[in-house]
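Only one chain is included here, represented as structure tokens and corresponding to the form predicted alone.
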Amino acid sequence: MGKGTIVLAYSGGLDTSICIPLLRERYGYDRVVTVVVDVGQPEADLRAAVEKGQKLADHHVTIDAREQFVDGYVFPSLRANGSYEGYPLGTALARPLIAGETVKVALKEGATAVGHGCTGRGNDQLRFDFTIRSAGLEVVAPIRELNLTREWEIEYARKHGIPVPSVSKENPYSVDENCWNRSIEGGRLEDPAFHPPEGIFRWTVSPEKAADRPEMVTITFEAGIPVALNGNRMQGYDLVQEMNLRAGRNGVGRNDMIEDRILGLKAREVYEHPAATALLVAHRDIEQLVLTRQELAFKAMVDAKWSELAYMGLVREPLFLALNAFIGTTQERVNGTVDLRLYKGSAVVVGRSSPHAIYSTDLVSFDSTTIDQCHAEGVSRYHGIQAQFLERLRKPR
């Protein structure tokens, strides 16, 4: 007697595609249900994944979560200045959503287990496992549990007639994409000294080949969320895609880095994130205009912890929810506009304004007489007074 139904988080790539026959042959499941969650991956890739899922699985489900991803994951990350070791969070944001939607299907299908195609070397296994186990379901991870290699997977796919046109021994790159981030790894990129070929990039032009004239864009924020570009109000997903286009054609948003994974392994990762780069620059700048020095200093620590928990996929951790509450309070005043200059790989703020600005042209101007400069004398006398005492004590008598 078989094990019944298992629901598989499905991307259409090599790992998850070979999981379908493996779940039948090696694990004894009678019925495999695949779930594709649309978080802004390319339409062609999405269409191919859906067609493969429908062909290979016993039942297939496709979920459009693009707006949910942007509104519920991307923009909260932006409000938290979400980044990990210098690059904007991307893949980490999508995994809990994909896992959560897959869990919903599993519960509806009466399944007791959820499968995924994560390896035992990366971060995604932990992000998926946490969400699945939090729902009280069993985790099945064939790639990890069977200790499979990429070369073995390619041969297995060929023997089972599974089409995986984007992966071969000659082109072994593994690409994960959502509307906020595109990550490329594997193949020769595993050598930290290897120079990434220009052909692996899709969202960004090389800065050297970008336009010779800068492009200006004005971003409007409401409660820390971008709502308009150049005065044109847009839905969240559409705004992100438009910024990907604008920033990407100006060579903005590439990272080639050595990243510390959750398990402690160092990995070479190449990323593209034009919209994320530009919007984070703008968001951090307007925060500087409207938040107090104490708020900014404390929020920097909160943002760092928020990003660490998000990177680990611990979005149901109570501390994560508490950090969101603090961040939400600070964002109530993050309203206004930021003017960005996009030019040959850089996104630079050239102007900003807000009705909540903690700024007075009159008080700060060199030509202003509003402040009596003599009043600063009293502050100056006590500035660093303890260090002054110590300096006097050190001097020989």
Contents of the next structure:
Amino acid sequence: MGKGTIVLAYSGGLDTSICIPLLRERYGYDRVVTVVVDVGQPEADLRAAVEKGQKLADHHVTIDAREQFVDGYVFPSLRANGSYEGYPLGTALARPLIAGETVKVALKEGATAVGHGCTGRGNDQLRFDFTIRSAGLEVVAPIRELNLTREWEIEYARKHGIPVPSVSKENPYSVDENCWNRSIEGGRLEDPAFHPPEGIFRWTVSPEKAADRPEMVTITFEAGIPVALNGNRMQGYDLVQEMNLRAGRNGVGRNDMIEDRILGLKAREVYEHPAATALLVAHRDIEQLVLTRQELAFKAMVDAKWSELAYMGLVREPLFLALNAFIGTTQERVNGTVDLRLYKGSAVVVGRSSPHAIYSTDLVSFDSTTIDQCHAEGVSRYHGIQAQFLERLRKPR
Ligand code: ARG
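Could you drop in the structure for the form predicted together with arginine? We only have the form predicted alone so far.
In what comes next, the whole complex appears, and the chain from above leads the way.
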């Protein structure tokens, strides 16, 4: 009598594939259920993962979570100007959703444990574990627990008839992809001095190869959420994909950085996120038009903390929920349109308007007399009064 059923968060890759026989042989589970969660990864990868899951596991479940990912994770991140050290949080946002959907299957299947294929070096183990343990389920992480090497994994996969992905010399990279971000790491990129080869990019052309004429796109925001492109209302997922296409073909959204992982390790990361770059630029700009100076300054701190917690996968942390409530209040006025110019790697705002703008041409214009300039004289007299005082003490006349 074995340990019953375990549900495995499955990607179709080598790590999660060898987990299937390992969970039976080394851990003694009778039944392995694989779950693939679709968050906008390439269709061919998804199809291959589903086929492998159906073949290798006792039971397989596929969940289409694309809309849920965009509406429930990507757009909240946009409202928070979500960015960790300059990385717009793709993988980090998807993990709690993938883990959460896997947990739901586990509960339905009567399983007491959820498995994942994360290694003991990265961030994903912490994000998965947090969501699984929060649901009161046990975590089983064979790659981490058995301290496996790539070589051993390939050998084990061959013995179990698991097709091994061709990790060729030209393409030795580890790629993680969802509709908000494509992440490329490993191989020669592990040398921070090595220049990223052009061939690793899929969503963006190099700025030099982009069109010689700029492309304009108008984004409509409602409550901090983009709802239309050039006046055409779209579902969130479709809007993000359309923006990926437009910004990507103009070379917008590449990023090569050194990132501080949760454990403290520094890692070299290369990212592509055309829609994220363009929408973040537009969202920050319209916030600047409608929020007060006080709100903007405070929200910058809230956004940074939100991003750090999202990066860590701590999306059930009470502080995270409280920050979301604050952000939600500020976003009620983030309505209007932003005109964006996409050109050879840059996304630049060239115009914006909002019914909630706290901007008045009449007050600020050189041509207007609405402001009686004489009134500013009194403000100016006391501006920096303490420093004025000290300066005069230092230099007595
Ligand atoms: N560094 C990013 C994160 O922790 C992305 C990691 C993606 N993994 C990969 N194998 N490319 O969120």
